[in-house]
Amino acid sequence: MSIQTMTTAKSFVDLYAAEKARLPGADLPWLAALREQAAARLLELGLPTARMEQWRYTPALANRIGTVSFTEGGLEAIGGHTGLELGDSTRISTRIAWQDGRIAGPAAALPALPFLKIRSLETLLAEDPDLAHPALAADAESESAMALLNLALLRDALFVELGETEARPLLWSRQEASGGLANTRLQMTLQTGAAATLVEEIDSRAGLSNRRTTIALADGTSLRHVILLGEGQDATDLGEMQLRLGRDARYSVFLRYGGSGLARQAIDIDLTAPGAEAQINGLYLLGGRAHGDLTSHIRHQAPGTSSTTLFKGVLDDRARQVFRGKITVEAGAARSDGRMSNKTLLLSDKAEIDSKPELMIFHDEVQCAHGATSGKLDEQALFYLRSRGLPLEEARKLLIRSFLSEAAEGAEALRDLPVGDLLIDKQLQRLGQ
């Protein structure tokens, strides 16, 4: 079955109508309350546009998508190229496979370990509805277009929690999406003492996919956050993630944008309590008419917290990267430490980025910088490599692949996965580089 419809704020109010009552939840009157509040609410706000500040350089939803729908494909267990290779000597904990918005594979076969509860919004709904309500209630609340829509039409949803353990779990979740609406949500919690690697391939060929992300890491929690973004020419990828880190709580994150339609990541970090700690890192590798977006908000809002944010590209053709990263001291954050840079090659006169670093401070015992750069490949190391003997497109690649590695080799999220050559080098080729 395929229901489509234009994409306007009010049709995805009137397919979530359609289908309210083959949601997950839909004889709970709570959740059904809150859907019906998130329809309403996305009816009237409206979809994204260029007039609103955080959507200023993206285009416009209703431009990107055309038509959705809800696609009925079937839910075996699906595989895929992940594109990092790991080696034996990588033990992965637990691979998570999502098809069009929905876990794939039935509920009951995701792993259970003794330090590690994973459960789909079915199983949760039944077995511990209470868990699920604040964040969904909050979502009802949102002023995002995007929370209130992937609320309203949510079809599963992954709530993990992790307890101290003396491993490191490594979590897999590959997200395939052929064409309409896939929503999926993740609400990951941490608890005092634990640590964990998690890793999202996002594989978006046609549609929209619309991720929603909540995570909060309790005091003394480490997680390591790999994110994927996938390479559909027709796809529109939309990814929110709001963080909560306690005291002494490390959180980072690589970003790798793959070049897809249109792919845009926003990023929400609040540092709730001093020795919190959270790291940016992100690669964009864009040809022909991709455009890849940054947004994110790192908030220090106790003593004693430090941030990094570094995002580095290239971009050729008529590609376009979009970065908005801002920095909020608030006025109890002394000896808080926030820096941010983002730095651009252009291999086209066509090509744009359109960079936007701020820093917002309320307190004058801090130390924050920020910078934004962009310009074309030094002639000069150039020249002087081809006159020791190297081709011109092997000097171009060697000069590319020099700019980018420190973006991939000072991640911390990439420590136990050492592929930060390995995914520069496949961008590389495709830029033909």
Second form
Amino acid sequence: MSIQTMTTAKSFVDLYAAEKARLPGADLPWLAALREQAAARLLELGLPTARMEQWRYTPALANRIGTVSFTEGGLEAIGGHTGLELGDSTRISTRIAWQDGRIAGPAAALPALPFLKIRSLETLLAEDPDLAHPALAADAESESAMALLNLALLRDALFVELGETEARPLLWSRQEASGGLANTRLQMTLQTGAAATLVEEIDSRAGLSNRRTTIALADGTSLRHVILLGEGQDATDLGEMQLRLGRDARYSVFLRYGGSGLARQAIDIDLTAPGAEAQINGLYLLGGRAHGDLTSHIRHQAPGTSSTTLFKGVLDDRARQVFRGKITVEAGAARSDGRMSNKTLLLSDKAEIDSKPELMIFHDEVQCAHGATSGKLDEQALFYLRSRGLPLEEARKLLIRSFLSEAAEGAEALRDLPVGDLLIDKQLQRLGQ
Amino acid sequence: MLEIENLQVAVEGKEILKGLSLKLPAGEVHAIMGPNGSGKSTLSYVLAGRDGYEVTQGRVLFKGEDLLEMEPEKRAAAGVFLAFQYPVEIPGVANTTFLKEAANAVRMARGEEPHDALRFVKLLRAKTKELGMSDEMLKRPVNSGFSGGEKKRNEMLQMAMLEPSLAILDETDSGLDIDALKTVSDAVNAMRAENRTFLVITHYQRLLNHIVPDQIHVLAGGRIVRSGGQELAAELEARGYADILSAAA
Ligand SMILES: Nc1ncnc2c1ncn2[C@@H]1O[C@H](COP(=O)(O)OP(=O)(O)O)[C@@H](O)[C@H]1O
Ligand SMILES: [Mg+2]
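Next block, the form predicted in complex with the partner chain, ref. the form predicted alone:
Below is the entire complex, every chain and molecule, led by the chain shown above.
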């Protein structure tokens, strides 16, 4: 199948029909039934199109997805270089490498510590299928085509259970894909008293990666989450993430995308109990015809919950960015605080930002604010810097970096990773060349 | 050092400078006085290389080279420094970072070694103190939330760090109280040197009591209408611009 071909839901369902006997858990009737259900529903629903509200600003998905096939990249990590150093080496850190939608290396190599259990799909299905069932069953009922696709053709998943510990383990998951379809799933539970840092690097060179993440944070837990989306030329990366936060749980995520393909991350957060807090920070540096999309929905469901979202983008050439941020404050959520801001720097007249912040408030006693701004590099500031001897390119970079720094500096997710500056500098080198 | 010959400049099609000529020898301090809107800032921007100023006639030689051909950063490297009348705020960039990048950019362009980190900090601290600025202002973003006076001092700090051979001070005195005026003037006087020229633009004689210029020029209607010594400042102070302008007309 060539890149030009329109990819339809049927292409995926055909692939499912051909592969289903070889998929993990094919011998488990409940799982086979769920997959069957998902495939059938996917066929009815079709792939996301611009006609669907959630995808309105991210059109032409069908034309972007090229090969509908699995790629066998060999189940060995290709020794990718992250450019990022692990922080404090005294901390328990675990690296998980994925290749083309499967966890590379023998699953048994994943560590099992008293407070940390990490299992692959096959291991979990063999040892503890009940743990996998609820989330997969929920996906079978999903109205998200990507969730259905993920379930139907899921080949591997990472299940992480974290208990109470003094240390804050660092989990580093790196996904590489060389093309084709990579459906992955990450399911994480933090039990009371747990704290962790999770770094996800997604580096697809081409093809479609379809990531699905569910995270449950029990009372008093904390998760710092960093998502670094790759720089693949033609890659399409779609991620959907669902989180539930208990009492006084803290979740912070920092998202970066600097690729030239299409990346969409949907983030759904339920703040279910008092004191739950979420922070979403992100930055996009896009050039060429890159398309970045952040779609978030934060539900304040209990009193005294808070959320902040700060998203910054720098767009050059014909790049396009979508920001759809929605905050819902439910009737019982007194004294809740939800803030959301999206600021964009447009370096080219052809670049485009579609920003759609939305507040739905069903309680009087709350504080909510959202703001969206977009503008060009400040000519005055540029001249000021040049008049002090900074070459034009340096001056531009300094201003871009200063614009972006707000998103990285305040990001709790980056607190114990020495990566803040690097994240920006690496991208800056590629912009404006 | 600087030779301006018959300079004519238009902004958005409107003629602002209408044949301005001026010679600034090395080591001298010249002052330009003139009413509001006479083109003083326009002149300083043209010399620093800001976009949007169309030179329709004339030329400017700086150390014998065509200044108007150079990009702003080239001019800075060649030794031109403009203290802005309205310094620009740059949120997100720490003052120290900015000063260091700027100082090292011009040093490298001049074929000098960049400052090593320790030496730079020492030098910066010393200059900061001389200008009556607090170290805290070095950590803050460039000019962000600075008072008018603090911004002007920060301009002087940049001048001190960049060691220009031609320093243009565009109304650096406005917004300074008497004590600050004295501090800033002292800092400028300390930088006076044989190979350094100052062009001090001001509205008031006050500054020129502290920074005594070699020559004073009156700019009006886009031209230098009179030049003279310190007595010219006194005359302006006593009689105002109107009188001098009508006499010159
Ligand atoms: N960017 C601009 N666009 C239009 N007119 C300008 C601009 N800058 C300056 N001018 C005009 O040029 C004249 C001289 O301004 P300026 O050089 O700032 O005077 P001064 O500094 O002597 O007060 C004024 O009439 C001013 O309105
Ligand atoms: Mg002026």
